[in-house]
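Here you get one chain, nothing else, as structure tokens; it is the form predicted alone.
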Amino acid sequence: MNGTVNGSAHENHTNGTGRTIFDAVSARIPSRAALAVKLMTKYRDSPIQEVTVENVMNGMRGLQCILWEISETGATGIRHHGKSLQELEALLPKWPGSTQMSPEAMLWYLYTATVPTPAEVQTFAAEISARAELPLEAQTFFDSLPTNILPEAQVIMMLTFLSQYSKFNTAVSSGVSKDELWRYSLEDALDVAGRIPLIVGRAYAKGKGLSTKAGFSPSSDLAHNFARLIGKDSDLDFIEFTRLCWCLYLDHGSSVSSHAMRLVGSAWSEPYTTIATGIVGGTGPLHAKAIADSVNFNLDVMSSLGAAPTKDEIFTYVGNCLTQGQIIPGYGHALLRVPDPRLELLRRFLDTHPSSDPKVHSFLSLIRNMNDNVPDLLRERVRGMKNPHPNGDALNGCILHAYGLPTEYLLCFFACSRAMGFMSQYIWDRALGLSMERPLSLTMDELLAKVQK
């Protein structure tokens, strides 16, 4: 941060009061609550879409049945409160000297559906930094965990330990009015925004033999503080990429990790345990673990074919993997039917931040070569694959690995972003008084009986 945040030349702000996030959310609640009442009274019995056997058998895929206030996902990419990532890149304030979106500005936007003023971002970032501390007994607990435990497991255990400090839990136990619970969930959410990068940074420092005593500097933003914790304070490209990456992955609708958190949170589980649940969901190879799997896959390609394989060599190598029944990580998407819009921003970052390190340059050149050629083979070989294009996972983890972040810390890196972003949905669930998620289940025999009637 180191100074005053820069406003965007594309947006004229009329409110420079520096209001707090509580003020901004509170101002939006009446209109959204009124819309919720309208939907539940005037339109409560109106059908949205037909549920098919395929929807049920394929894990509700394609079924529009989960309310998600923060974003809209579809075949052409995600939009947050109606705006694309490219639009937000132009609108959101940036930190001095930075060309990337500010995670704090994006987070404010997700909570409020308004582009923040520089003063609002400044106030918001300062509040998050002030909350980036751990109780002494929590530090002692964390330092006692063996370093041979996976980083994500350490983070999950630490979040579970911190659940005892939940302000939301205290409010529920004290009988606070349901209409006011959003304020306490927002208190926890802001604590989490400061604490989870701190926890991940400490896990990294402990695993690499660095000092775990470093804390947040109030004069720096989230990305710069995180870089300081893991010994990359002077790596400006890493800091800039962290800003971009966290903005791109704060929210992505109802993915596995987000849906897991939404389900658990709907039962009023406090934010710390809720987020731990999301990280558990991210450990699967079909979700966030695919990021590290993509890096390892490309490292294997480079080891076998070198840094500049031909198209035929790529086809032969990947074709053999497909013949053996392997998943090619980093390609395809559950919803998108076009190239991942995030990939455009990631590639642009590489174009504007070329590395002078020959090893980094060679590895990232290989990735782009793979991204350009593998989709043609997948389109030809994988029957029924609706989207053979590379997704964000084909590039984001590879860039981080090239910047020196080991693959075993990639899940935790992205957990920082997803945890902070999901909390914007969590507090709106409380603000709108939404019900616990409770779909009905049925067996295949029941399903067959229904369709044969």
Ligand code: NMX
The other form holds:
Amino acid sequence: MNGTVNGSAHENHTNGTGRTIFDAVSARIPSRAALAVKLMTKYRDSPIQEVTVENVMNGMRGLQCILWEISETGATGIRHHGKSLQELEALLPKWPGSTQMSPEAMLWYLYTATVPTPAEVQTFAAEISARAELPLEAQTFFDSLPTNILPEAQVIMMLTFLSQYSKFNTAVSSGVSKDELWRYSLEDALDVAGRIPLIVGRAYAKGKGLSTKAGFSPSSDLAHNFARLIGKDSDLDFIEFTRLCWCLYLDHGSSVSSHAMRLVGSAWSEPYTTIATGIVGGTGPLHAKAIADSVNFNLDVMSSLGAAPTKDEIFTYVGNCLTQGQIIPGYGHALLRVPDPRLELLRRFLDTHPSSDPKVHSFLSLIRNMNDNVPDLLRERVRGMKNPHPNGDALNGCILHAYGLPTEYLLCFFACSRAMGFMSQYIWDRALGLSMERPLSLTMDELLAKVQK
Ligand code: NMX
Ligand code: MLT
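To complete the pair, please output the form predicted in complex with the named molecule; the form predicted alone was given just before.
After this comes the whole thing, all chains and molecules, with the earlier chain placed first.
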């Protein structure tokens, strides 16, 4: 057995088909640990950047100060271990029968910086699938939650309930060496990867009055299993889109949700509660709540202007919102300074999977029309806005809505992906023995005194 506390963890499902994720992470640790030591000895006091007043006043924008092992983020889009999403799309093995990126393959890559073989992807998927179960008392707890609580609140509560099953926590309290804690966090990470789609699926089933009996099939991948849980087993386009979306949103550096998890996890909070924190971060309308807000905004536009408004009509409608001081969801980005590269992949999916339903077709062409025209208005009206382009949230939720996923489940849908992706950072934080986050804080008076000195 790998990574068990007192033999309590699952046996890994190698099936003789290749390395397990534990083997692959373990193989990478010596070289990364050596690099960490080099940085912290030879270059410990070397400056990399000046800190300006703007960095401090402006939510740490532009400050390169959080170590992120799995990706580099910049103005033009994310690179995971040096590779763009487009490059990874070409490189990573696909799930049999799928044309889209595989979340399992991408996750493996995030954890290990190596492209998995198809056999490794199968083994990894089986490993996660085998962990997709909920203890009976957790099921009872979940069933006892009233349905008038938001799905994300139910998921957050369930995750905090599940913290009692954290193998990482058990390892810490049993005095396991710091050097070995990554194994237990990886145990939890794999449990969470199986459990979070299950929890979200149950929240959906409960809200919709569907049977909650569906479980994971070991021969299906995560996306297909999730679709089964929410009764969309036969909607192949939905399954394909889930694969793509989950790959695109696993990680985007220290975004609010990820940074929240990074901060909390840095104090060794166990993975379940850490992930709940990330979902809390996602509830902000400037961050992931923008996904649902964008769908609702576009539905309002459609009911006011119809499916094919002119540019003038769009300008008048959106202009009025701006006059009222509203934020237009789905436009702008705190980091990107070009159109969100994820949009290109989302749009390509739409082009290659056109809907035969005329209502869906007209809603999605309205979004395209909005995405083409709103930036011109934002350029004109919101002078300080650094990036008037649509971001991924202008489209991702709209496509899911068109597939019949109601807006109230969108945050949870994306939480599955962000939770799984972030855990690849969490385990590296433990493997490299990185410190708890604790920056210094200062008042505006102190800031002024510093610059006037
Ligand atoms: N609608 C109206 N005003 C905006 C928008 C927008 N979509 N985006 C930025 N602004 C305003 C912003 O409020 C700020 O105003 P002020 O100077 O009065 O404070 C000004 O433009 C400059 O903002 P930026 O520096 O360009 O953007 P910032 O880094 O502060 O914020 C976001 C980035 C993403 C928070 C902001 O663009 C926004 O609120 N967008 C809408 C919500 C959204 O779509 N969020 C999803 C984020 C991306 N994602 O992929 O998850
Ligand atoms: C994300 O993927 O969470 C967004 O692009 C937000 C961000 O990067 O800040």
